[in-house]
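Let's start with one chain on its own, the form predicted alone, as structure tokens.
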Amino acid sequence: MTSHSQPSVLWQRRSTRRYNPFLGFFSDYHLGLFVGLSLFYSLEVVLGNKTLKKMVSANVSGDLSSEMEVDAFRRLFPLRYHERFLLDSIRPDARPLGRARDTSLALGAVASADGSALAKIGCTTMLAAVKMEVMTPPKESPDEGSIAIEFYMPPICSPLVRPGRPAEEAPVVSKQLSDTILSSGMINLKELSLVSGKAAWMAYLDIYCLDADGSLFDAALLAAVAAFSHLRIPVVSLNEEGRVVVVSEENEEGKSEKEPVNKGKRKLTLSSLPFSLTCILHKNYILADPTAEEESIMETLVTVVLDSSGQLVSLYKPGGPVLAYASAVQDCIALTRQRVKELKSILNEAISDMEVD
């Protein structure tokens, strides 16, 4: 009997598994949900643009059930979904294809910082602050002063970010913010000097990134920007020893010993600034401005950088299944004119309520 019954135990453990010659051995649950998976594929092929429409439509009426029908497909086929839109030149965001989302400014974000503001493109948001700290030129450049840029991405800001592992878009980031900020030639190296040869400028700037919700660079680019505007140079004089110290706020009325290297607090002269949009190029398709979401399924982008008189300053494109025709390229650096008329708009308006507070 016992040699008898050992293999029907076995035979009844091997019944609960299945082979298929493309997965392999799976269980019951995996084969049920294989099922599963096939058949919605199969009723959307066969329904086509029809699904998705009785979907959108039951969700309007506030059917709980169809919303979790259009949300099951947009999860299981986030890219087929996105393209149903596609066909009507629309988004599921309800924007147009070329259109950005909405941009605010602020400025003075933080009360600590030389200079700071505080910028939002849809969800993404960036926060960028500026501190100066007096420096020994380089011999090279004995008349100019530095500039450091730094750009973090704290988990807070996406799951996908994970504590103690610093993210891969953040040294990315930092380097283009750098060669598009001395490239444009919106800050005069030479503006910072104090003491030729002795003393100058170093500028920190570090963006922090709280919400990391696609196009991440236009939107630390325009923090960035924002807060070289608000950036108040401090006031600083020769002390007793010859040194260049910060003079603080209680002795700016002329209490130091000695006279001021510059008079009161001054704002930089800027010059040329640079604005960014980033486009996804899908199949025949331009999308300005994309989200997480379409940049996680649709990954070839293009960034076009112009500055304020409309001047191309750079083009970034990292890779990608499509390839950037000059008619596209074209586009998107119309797209971008457009963009930067937005934007100017947008930082004069934050600078003017500045001003007036």
The other form holds:
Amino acid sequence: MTSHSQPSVLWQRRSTRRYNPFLGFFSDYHLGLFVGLSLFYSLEVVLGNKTLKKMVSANVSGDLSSEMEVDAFRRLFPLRYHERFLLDSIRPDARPLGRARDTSLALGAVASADGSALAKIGCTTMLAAVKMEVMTPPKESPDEGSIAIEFYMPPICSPLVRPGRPAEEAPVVSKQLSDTILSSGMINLKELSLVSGKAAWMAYLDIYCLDADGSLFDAALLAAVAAFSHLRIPVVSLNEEGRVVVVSEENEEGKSEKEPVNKGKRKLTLSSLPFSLTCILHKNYILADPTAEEESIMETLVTVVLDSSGQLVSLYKPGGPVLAYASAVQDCIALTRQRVKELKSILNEAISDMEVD
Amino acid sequence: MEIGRDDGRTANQLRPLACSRNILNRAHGSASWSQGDTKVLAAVYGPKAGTKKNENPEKACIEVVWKPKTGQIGKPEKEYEVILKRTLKSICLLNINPNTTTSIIIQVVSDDGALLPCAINAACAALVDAAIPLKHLAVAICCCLTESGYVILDPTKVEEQKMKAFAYLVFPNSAISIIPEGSSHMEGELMEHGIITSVTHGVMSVDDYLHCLERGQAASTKMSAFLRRSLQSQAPNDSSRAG
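The form predicted in complex with its partner chain is what I want next, because the block you gave corresponds to the form predicted alone; please supply it.
Next comes the full complex, this chain leading.
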């Protein structure tokens, strides 16, 4: 139906538009091709996919109509589109199979939090912030603090998340993050204790996903680790009732009678930071750091978390049509080792940039 | 090397397994699986017409509901649901009944360690009982690593809490199966050695993990033989059930 009206509109435009030297000579051919292509699309189901493929391979020339056709092919046959790139060991965004997207870290993104970081892997963006509060430790562990980790996927991050339709991945990533951070032993909970049996720190780590474009767990873990590296424990002192309160910086002068319980703002000592890499297994290929489009087409994901001493913190493969043999597992772990080195250097650079300021 | 476990088992010994099918009479398929004191009941309803909003209507859809024994549904339950859903999706033949939903409800009856593997085994047996078309069966096992570096199988809850690390592994089990096109089959690697699902807790070295994989593969052959025997020996379903 639309193909009938389109030629008349284009004929009108052709007569009124100014002569474009680039297009001028080819515009008739251009137009005819466009009409022909739209007819072909509507007949695609009848003629079968071979016709479409022939068309795609014939149009190697760089005229403007080929862009639209490539986009349509990408939407109609996503798996075939990606496999054509995989045959050349490359991906649609020109990355080789084992390379992750560009990663950047900014520490101190949230000024009011005690520690914060903004991590970006490609387009996936995560904002992590740590807030410390004093609480009474439970009886079973009187000289240990605790950490509460929460991961949010607000509707800003993806068109599939709406206020009444929470994302399926949010509680899963949240639980994975808390398991990974607590079991990796990055933070010694005894460091979070203030007065044994009476007061200890509770660290609330909140991670907000601002843009969900694949590898959510990787970006969230990087943001969490960076936020803890940036964390400065606030100064506290005992007030008249014997409770521990945080000393605020504005009214320092009148507080001579209150001795701070811990002097100066100190950082946490972090041992063995965990870093992760998510890979997709598809037939014989292993693709590192998938985008959301790749994740939705090729559904087998493997997430490997290694800490800085090379120990395996977690290997998470939640089902998926492709089986992982020992060789594939070894390859994923090798890719993760390389990635750990990259991420460590990015984190150290970000920390040293903060300290220079 | 013999390590003394609390209940006198050796490192490679599994707890006594019991599986019974067709125990609920309203569900289209049901099974209960117990490993020692851990018991899980699974019920399957389906295929029902229609899929959920974001799912692909050209394929069948699977929905899992996990009910804990006590307490409210929280994040651990949601995580188990997602893991189960993806594992079971990979063993079902999704193209046979497009635009349908199959619901699997898991009820934890008692938890004494290795809960997720027990639930996966129960769900697989319930799917067979409901006659949902499957590519192959799945067998789940829990391997843990002790402080001294030994790998033991199928821990109780007390043992699980003392362990340095543990891994839940799910292997495919097939005497005859439909091999997918273009599957990455290396020479010398059997299909039964590929992992469908792996979930680990705790820090372990890469060699320990590969060691766990080998032990898990060896034990999965025993479990899959038990699964096949118990599924074959029970009486065929009567056709009077609604389906």
